[in-house]
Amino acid sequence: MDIKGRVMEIQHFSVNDGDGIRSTIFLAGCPLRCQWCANPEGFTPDNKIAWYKKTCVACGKCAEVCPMGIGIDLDLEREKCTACGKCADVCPTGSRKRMVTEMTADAVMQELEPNMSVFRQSGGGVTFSGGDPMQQAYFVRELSSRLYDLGIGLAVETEGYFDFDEVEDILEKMDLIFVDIKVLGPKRHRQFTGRDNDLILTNIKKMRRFTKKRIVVRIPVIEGVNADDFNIRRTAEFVKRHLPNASMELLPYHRLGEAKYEALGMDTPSEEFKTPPKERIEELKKLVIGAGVQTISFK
């Protein structure tokens, strides 16, 4: 029987999570949720419909297959859709989405086997992100063992959030991983996440014996947030102590998820928060390095 995972897009030619030309898997599923997301619908793995209100033209097509009775606006009926896909298979303007669907890994692997000589030749590779991927660890590592045969570059983006030896056997097939760390302090972690950082810093502790895999530490940086020199700062020692050989990236806080959050009906990112300008971003690059720790930059 194929393994079934939760899906949330394939995006294929990326060149922002990783090395070359990738394929990225966004798998639904985190446990935090972070007040900035642009990944809203990663939350949790179930499947979901969104409504892009401003590109629907009221035709009534979805509400004529709604085997839920749902009419056009969905906002009004939320809790009674079951998100069967149906209305998105036949709205002629892709006002509602299917946001979250069920795949199979054969199904996940016919779709990357076109680019499979792509990833070969720019040095590319396939990436797994979320949400966090490892909230579907028997997925990931399906797919990874089958990638890792085939000898497809691999990379992963966590929150490291994780039970360190469930998954470890995961991360030893990733060339690159990627582990974020929002903000230093464990109080204000939870603030904004909702959970504290104990365990994704313990977790960052134990990667120390990767020796010979590139490990990226990111902070989504965020005026109002984490983009103080303390926190930087603080963060920077953090990994130079315990992850000499890795490097940080420090990624400019956008609002591109927010027609999500609309179109889930729920409530939009707070308006405090903000961007921080070009030049601050290199001050704190400047942190960064100050500390012994290399920037790096995949965008």
Contents of the next structure:
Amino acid sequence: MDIKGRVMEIQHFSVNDGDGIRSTIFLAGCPLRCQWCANPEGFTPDNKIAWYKKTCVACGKCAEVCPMGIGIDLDLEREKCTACGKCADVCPTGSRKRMVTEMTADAVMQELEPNMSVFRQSGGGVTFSGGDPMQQAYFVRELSSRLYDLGIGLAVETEGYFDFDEVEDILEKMDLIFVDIKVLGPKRHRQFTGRDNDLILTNIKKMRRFTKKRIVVRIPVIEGVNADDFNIRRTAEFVKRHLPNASMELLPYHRLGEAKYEALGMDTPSEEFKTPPKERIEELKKLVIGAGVQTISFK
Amino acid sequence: MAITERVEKARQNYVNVKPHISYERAELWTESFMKTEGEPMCIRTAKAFYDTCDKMDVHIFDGELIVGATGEFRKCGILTPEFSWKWVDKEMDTFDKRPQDPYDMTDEQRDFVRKNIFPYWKGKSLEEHFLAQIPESSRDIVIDTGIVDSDSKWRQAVGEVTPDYQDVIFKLGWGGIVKKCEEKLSKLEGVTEEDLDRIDFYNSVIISAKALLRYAERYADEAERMASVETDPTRKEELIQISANCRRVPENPPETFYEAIQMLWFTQVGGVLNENPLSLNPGRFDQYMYPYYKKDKDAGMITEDKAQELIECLWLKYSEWVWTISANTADYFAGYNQFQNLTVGGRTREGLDATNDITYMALKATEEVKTHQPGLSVKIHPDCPEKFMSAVTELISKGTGFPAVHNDQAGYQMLINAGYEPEDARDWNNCGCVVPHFRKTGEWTAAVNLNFGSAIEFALNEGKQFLTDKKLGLDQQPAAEMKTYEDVEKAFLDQLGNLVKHSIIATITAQRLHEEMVPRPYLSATMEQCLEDGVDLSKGGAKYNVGPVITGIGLAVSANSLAAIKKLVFEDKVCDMKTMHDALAADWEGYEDLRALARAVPKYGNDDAYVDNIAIMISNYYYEEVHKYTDVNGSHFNPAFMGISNYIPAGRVCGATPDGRKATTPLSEGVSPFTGSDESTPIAAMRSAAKVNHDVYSGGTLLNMRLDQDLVSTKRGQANLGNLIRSYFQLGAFHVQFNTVSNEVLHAAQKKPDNYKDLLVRVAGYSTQFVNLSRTMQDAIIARNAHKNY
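Switching from the form predicted alone: structure of the form predicted together with the partner chain?
The complete assembly is shown below, putting the previous chain first.
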């Protein structure tokens, strides 16, 4: 039996998730609940049906096929929805959409194949993202070992919230590891993500053993959460101390995920979370550099 | 599925038994020729083939599923005295003792052929005519000298054809070919010379086709007879099936995979009996066999395992007959190699990826039976499936030297440059070792081997060979009088150009004789255009007539030599030209310091522009020189830098060269670096080789590399190799092949050959059993530099 995983999306021609031109595989399921998350469909591994009201023409085809008898307005009856996806199959405008699909490793490989020449030409490869891809470690292990055997470059974007011993072999296969430190202070971390960050920080310390790998510690910089000098400097110092060869990337927060919240019938992230201005990001970068850590940007 | 017991038994026989010479074909051919004197040559040839098929003993060997033998021995070589017999007469007493490609032959056999066969051919063979006609001014240079070597084209048949299974044989059947010729004949009255020629041609094809039908009929009868007395019920069934196959094919187009494969072999064996050919290529096996496989598979008539077994039986058939050749030819084409090139992968005529199930089964067959034949080639195009590339690099990692890896686009471009239509160019297959070819083509793909090392010594030694002091080159001022590097370069190019000229003379002399003396009615039957126009293959009847290929040997040695002179004499001024000349004349004895300096000068194969630019200058000049001549059909001659084992005999006649090479040691092959001098990375070696403008060498280019086994022992290592190959091809290069067997294993095989009888190694453009190579050849392979890092 071919191993199956739950995939939100395979985004081809990704240019910000590592070197060269890449395909990023977004895998569903995440141990954190970051309040600003741009991919809320990836909180759990289950499928969800999105309903994009703006493009919906209310033709009623979805209602005709729904085995649960849900009408056009999905939001009114979401609790009944089993995410079977029949509505998505018939929707002529793509306004009803599956957000998570079960795929076999073979199917993923098949979808990646046409991109391989581009990976090779550009020095790119495949990036596992999420959710947190380590939630589906068995699937990442299978795909990364197949891709490794083909000589394709590999990267992972993880929250760092995993059992290190269980995923160490996967991390070993990666050329590049992105790991987030959302907030360094444990209380604020719990407040905004629903989890303590001890495990994350411990795992980051353990990554020191990967002396030959490139590791990038990322901060999603959000005004109102973690964009203060103190947090950024402390985080950089932490990185300097425990992963002296790692670099850091400061990613300014964006609100592009909002439409998904609406389509899934969820409350959108708080208006308190704000995108820091460019100049502010530059100032923070200087703090990082001042702490002795290189910054990097895959823009 | 593992290899079946039947295949394993045949394989053991193939590995352990020395080939035996059979004179049966020669005897029947000769008897027939005695009766047909005065008739047109093509009719005589066809009748000789008919009489041979009608009378030679039928042999169905133990457990065979595909039948059709070339003689009474399972591993068998035949004699073709109409081409040459003198060398056989001279050499056959030591056939079993010669170092390269020995054959068994009994004293009774020798007596028989001396008494009953050779006397008839005295004065009548192609060889004797050639020797009588070669102009005096070329004789000393082109006859068995190792300078300009073309003996495989006047002691042997041409071969070098890819029968057209797609559009002729499988489409019409040999019965259909007869019908087609009869229709053509019914419209001819013979009132012009051309018409009379055509009538003779069509009659010769009809007789040849009926000969093959007669051959098959006799196998059908024999299988039936054997079935009637067979006690093992399984074998009895098999024999009944064999008989049924032989009654349907080759007369009719095949309907099943099994029939198609039997027909393929019948067609091949007919070619073998006709001319003991070099490079009678199966061509794009996966393309024309797949439809039969798919049809049978869909209908539940065949399993994958059964098809695999049949393919492996065919591989053994391709390997069991041997190309009977002179000791000289065996030096150039070492390893009992028949050069039947079978090509898989690439693109369809429409330009889509062409891989299918048969593609993979062909790779698997070579891995399982480890036969040196067919010569398995793959074509890699930029969008080739990952699965295919993985299968290819995995097979390379097994160390068989197979497959030879070719750049589909470079092959296409080579054919476009030779004047092919795009669809035909896309459909190219390999001929021999690394010649891009196409089934509707008449071409001499290995016409001449030309020794660049000789041009170096003629330039530096007043036109004389160092080893014999014979003057075989152009008049040349003494080296000491050369004032500049440009003088040296010019002297070399003049001498090279002169050798090209003699190559052309030898080839045209041979071509003229082939047209007149050795028509090819049987193989013409496999060519659409020959059938359409009524013109024999030997007279330019094919759709494409590509000019003969002149292969340059020693590109790296000559570039390294000029670089050494340029640097040591004219830049660093560590010695003068006289000293250099004297050092070479002394084979470096007493000049060890100078030799050390010479060896330290940059060498081709390390991506160093200093010497690579000289190699490119030489290769471009060589293209211009060769291409400016046209052959008997008005086609341009084509240059090549392919391999074969020619670099060893070519080196044997060359004195020391300024690159530090000692006298009589091997030169360099194809576009490969000089043995062991590619000291950088394989990437650097490839980058040097890719600088040659591959697409104009329509006769093919060859790069040989050795990789350390550890580099390709993992999947990831194999994938890296795949990427290395892709990168080489991206630079425009045509072919590369790899040896991955360690020196430890090769040394062990030299010590205990019996334990390594099935060890295949890459020679140059082809693989063969290591233990079947002469000691010199084995040492030459061991001396190649094995890259340990990419």
